[in-house]
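Below you'll find only one chain, the form predicted alone, shown as structure tokens.
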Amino acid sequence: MIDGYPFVSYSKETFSDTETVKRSREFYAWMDSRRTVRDFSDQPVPREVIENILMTASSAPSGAHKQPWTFCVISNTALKTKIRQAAEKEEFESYNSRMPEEWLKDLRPLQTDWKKEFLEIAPYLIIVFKKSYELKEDGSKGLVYYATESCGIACGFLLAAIHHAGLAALTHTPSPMNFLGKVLNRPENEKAFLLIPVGYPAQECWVPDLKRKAIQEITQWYE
């Protein structure tokens, strides 16, 4: 108990330098094999798997431990179709009038377009909603802190958990995403943050042959 608030002892297993290097290398190699997938199988995924990966996501740190997120999970066929239709409407506008030529050029190596079949094929759609404020029982508004950063970290945890479970995912951000709140009838304090189709990859699944930046390109050391 510290200043009247309960605390618990934190005890984390540590390893030798050799084992720590080995574990960090192995985890990097595993995560480096993760890829964004657009070709999904409709093979069912046990609900417990989805629940476990969402609990992993919810273990992420958040500002003042407010946990400013809601994970909406959609498996209903009719609802997935409705989401696809609304998403493709926005995406068509983006690809044909909103995106500047430089953006379209950057997307060409990925071979993406406004058609989003995966929104109906993947067995689950997980839509992460960010809470801009809390809604208290008396109807008043409560503060949340660093909601964007907190949701971003939670989504990172979520993608790692999906990969660890042997599933595939896509980070989809149809812009604007306001239609998702309307389709799912979410409260006014929630804004769609990320749409993630989740499932097994299709038996024949192709991904772009991309190269990640080298360590020298992404780091600056001050020693």
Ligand code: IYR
Given for the second form:
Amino acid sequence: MIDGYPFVSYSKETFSDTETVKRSREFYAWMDSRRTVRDFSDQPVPREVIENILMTASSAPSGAHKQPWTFCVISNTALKTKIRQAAEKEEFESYNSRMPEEWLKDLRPLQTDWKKEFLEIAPYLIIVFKKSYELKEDGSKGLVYYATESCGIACGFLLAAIHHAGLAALTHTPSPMNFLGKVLNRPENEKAFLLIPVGYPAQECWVPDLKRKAIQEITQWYE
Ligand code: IYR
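How about the form predicted together with this ligand, since we already have the form predicted alone?
Full assembly next; the chain just shown is listed first.
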């Protein structure tokens, strides 16, 4: 007898080819309408929405089902201010002396800079922490597997859930990010992975009119 989960039947509804094509097309169109947003409204978002999008994120597959993530949810005004100040300090350094010219040139069309007012305006900041190992209650350590891939997939699910709920998000990577672990007092096994401000888009919200790569540019078919 192997220790572990009981196995249950996974019988899902399937669809005709026509319906499958239609569903995939509609989902693509919906996801393709998602944009990274930097202009947020301060309109509050119901707490249950945040809980639901986080549970969606946590439904992502992970190595040996370890779910090696913690989602820190910040709505406290003083804490948001502290995070903004610390992020801007790092970003100022990055934009002014750490990023190479090619990187700055690549960012110019997106019109980003070191100022991060959205960190105080968005009603919620979700900070995803990656566990590089498990810290058990008795203080011992446990392995996790493919933690980076697992967290990346969870963040993808999270962004899709945010978009599905009609909210906007920004994948923000203040660099380096270790100040977040310090500000939030995270345990030693957790490293900040991604900072995602979440909220409704501002009434006036502008995004660059970027184009996505065509199917021929992103695929190689072996038939
Ligand atoms: N972390 C900085 C710089 C930045 C880097 C990339 I790559 C982007 O796609 C956008 C911004 C910032 O958040 O401004």
